[in-house]
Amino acid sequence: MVRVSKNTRTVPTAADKPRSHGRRVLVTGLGTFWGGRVAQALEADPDVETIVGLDVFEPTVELERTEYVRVDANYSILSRIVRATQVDTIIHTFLVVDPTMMSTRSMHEINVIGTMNLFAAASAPNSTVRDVIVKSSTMVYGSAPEDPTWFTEDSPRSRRATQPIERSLAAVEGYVHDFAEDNPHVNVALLRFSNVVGAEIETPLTRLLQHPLVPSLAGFDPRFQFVHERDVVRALLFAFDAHLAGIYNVAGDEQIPWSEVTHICGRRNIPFPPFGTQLLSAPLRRIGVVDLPEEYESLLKYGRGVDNSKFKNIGFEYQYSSAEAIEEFIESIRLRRTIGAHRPAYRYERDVEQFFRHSPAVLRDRPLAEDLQVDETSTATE
């Protein structure tokens, strides 16, 4: 298991610790879903003078002051990036973590290329990056029968990786391992969360939790452990307010069976023999009733359970325990189905937003219904 241990410092909590102020950021995968939601808390902060985010799509969520810029999947140019920027923090969200969601090819070239041209950049001559944050995942663990009830960050792995998806993480680790041994002078944390689920997150997972049918492992009752989608945006502005540096979990209090997870959401399961699971899953998947990756297949037996003592420990509050979030996370998509979408998508167009950033016809010092309320009061007076 990959350590950052000779890095790793204690630290004041958030509110303890006085804000630094000019901070420039760098968020990678803004159009992902985290990378997104980190840009957008990192504007309401006044003390974050410029943040610019990478990505090889465009944001969608709506970013008012934050700078995009396209590029390949394996920031190339990302040392060119950093140097014109002069950015003195790093918030790599841009990992992927769901094995459905491309080829192990486009996968690799994301977690551990991308990964080791973001090391490079920041580890260059005169680089100005002073914090880095990883967002990995505690599937570096892995999950198997040998496994302790509770992962410290300082476990090992039970069993050696086969999948893909961990094998990049564990690689991804192994740079992070690097850079904070020959950049001391740079905090480097790496968050590892668990499952996470919410009302806009979509994971194997939650799409499973959202069908009537939903497939179990006769024999094994699994237990599992997750973090709210809010509790995870929460950690990494709590590293970053905090200088953060170390190797962290981030998941809520508790594991709950797998049966007790289904029961939360009204579900019922489908028992599966404990073998050929690809096999057999794959008519039902086809027509979109059941999507387990093989990567869950481990999952779906032995479950996996993280010690968050650490983070806990430094200051991090939760904001809902593991049952909490499954609960949270269900309300939230019948909410959804019962009154449906409430706002339109958001559609990211270049010449709009340059509008709105740049033009002196769009007011920036005063909010609009300030102003009007000014003229009226001038009027009055007259």
The other form holds:
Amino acid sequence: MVRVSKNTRTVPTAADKPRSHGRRVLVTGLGTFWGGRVAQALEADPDVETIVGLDVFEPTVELERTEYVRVDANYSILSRIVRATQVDTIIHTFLVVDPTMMSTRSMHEINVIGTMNLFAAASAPNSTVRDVIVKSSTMVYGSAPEDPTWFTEDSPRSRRATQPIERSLAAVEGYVHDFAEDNPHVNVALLRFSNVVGAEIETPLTRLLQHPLVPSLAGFDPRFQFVHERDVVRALLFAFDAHLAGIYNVAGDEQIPWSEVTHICGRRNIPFPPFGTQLLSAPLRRIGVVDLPEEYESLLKYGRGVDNSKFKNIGFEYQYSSAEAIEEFIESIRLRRTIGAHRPAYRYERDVEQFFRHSPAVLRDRPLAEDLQVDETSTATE
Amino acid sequence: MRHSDVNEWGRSEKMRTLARALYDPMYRNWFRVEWDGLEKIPQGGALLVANHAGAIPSDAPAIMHGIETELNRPVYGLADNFFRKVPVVGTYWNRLGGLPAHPDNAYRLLREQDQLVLVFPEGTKGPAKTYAERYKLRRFGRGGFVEIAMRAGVPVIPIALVGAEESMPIMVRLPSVAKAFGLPYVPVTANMLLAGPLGAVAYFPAKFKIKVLDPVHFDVPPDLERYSRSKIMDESEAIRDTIQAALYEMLRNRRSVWFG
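Let me have the form predicted together with the partner chain next, following on from the form predicted alone.
Below is the whole assembly, all chains and molecules, this chain first.
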């Protein structure tokens, strides 16, 4: 398994913040849920001077001062951007961990080639990058009957990765490892998040949990660990503020059985055959009834637990345990079902955004107004 | 907040209590389990190491039940992760305190949580042996259990158990069938020969005697990166010999398989 950095400097001290000017941050995957939320939170931080966001897609959340750059999926112009903007921090949130989202080929382009180019740009001679934060997934541990009940950051996988998504994440972590080794002066933080739930994030699991009958595999009741989407953003910002280096599991406390997860959601399980599951679920996916991806089969048999104590020991406090995350998730789903989406859909308009950022008509030096939308996620820096 | 009492190891005290209530009549009236030296089990964490026998081993439930009812402490049983792959069985096994035998699991339970952990170092080779080989201990793996106890800084408590061999004796094994189904072993037991398919689940009422032997402490510091392989093997072999000697001693004093 990947070991990121020997200098596991963890707790930030005053000496860690020698810069007189603010931090200049590059956020990848600005159009994704994570990139957008992280950029929003960074905008509220007066210490952050510049935020540059990259993505293939336009931002989906409203941003005040983040500069959006449209790039291709594998970031081929990245080294130019890094050189031109002189960023000191890269937050790499653009990793696909949902196998149903796109084809294997595009996923490979984004995860593997994208990360490769990102690190190539960051390690160019006289690069200004000093902090790198990568959002990875506990998927890298796999899910097998031989697994320990809790994976720590240096537990190896029990079985070789066979799914394309797991293999691509392993390759990504390999690049992270190499980069950390070649650039000992850079703080490289690799955060491995467990299954994320929340009001806004959509994953195969959150989709399953919204069915009236939640699929399970007959005779299996594996334990799951969840992290709430707010804790994910808070964790990324915590790593940002602390100039964190090293590998950390990020997951809510406790593991809860799948049957209990279903129960908290007020649903019932419908057992699928535990062997030859795809024979049944493939046609069901075809007609759009239920999508039970192959990647989730072993998870629905054996589950996965990760030890989150390393991240807690350096001072991160979770707002939600696994059970609380599920509860909060289902409550917000219920609310949305009744009153509809509480935020109007945002659409990125290039000209409008350019006007607000660069037109001389806009008074930008005035102190930020009180009504600046500060999201609850910006409270991450305790 | 939580909707079930399944703990971090997958164990549910409710299910465990139910299982104890169901198993207790069998424990008392069928196997008539008799303990000797239960007071030797220390307060903190300890690794219980016992001999393993019977086509479907009847020793693990007896040891776990006895300690839980007498000492009122949970016992976690480590077993081959083959169990996890079996639907229904794997889930119940886990809810009743069974865990995959992974060194990390044992270390966490022993070192950080001061629990009692039960292992059978013979692994599946123990219950797979035929009646003709009864009470002859198999190899104790590669001594992994000693290494875990050393690393966790806990003593090993050897346990000798007489009776399980006769509760479900294996006449012959069917290796080709086992291979075809991916099972560790497929036995033909005396129980099956006498009771047909029912024999797969019915034990003979052999008298169980369980003897807790003196705790074995290792004079090495815990949490070392590596322990001397030869020391591990020596300690493992010594513990095996202790249990073997205790078994022969108990068999010498046993007048009847059924009445002890």
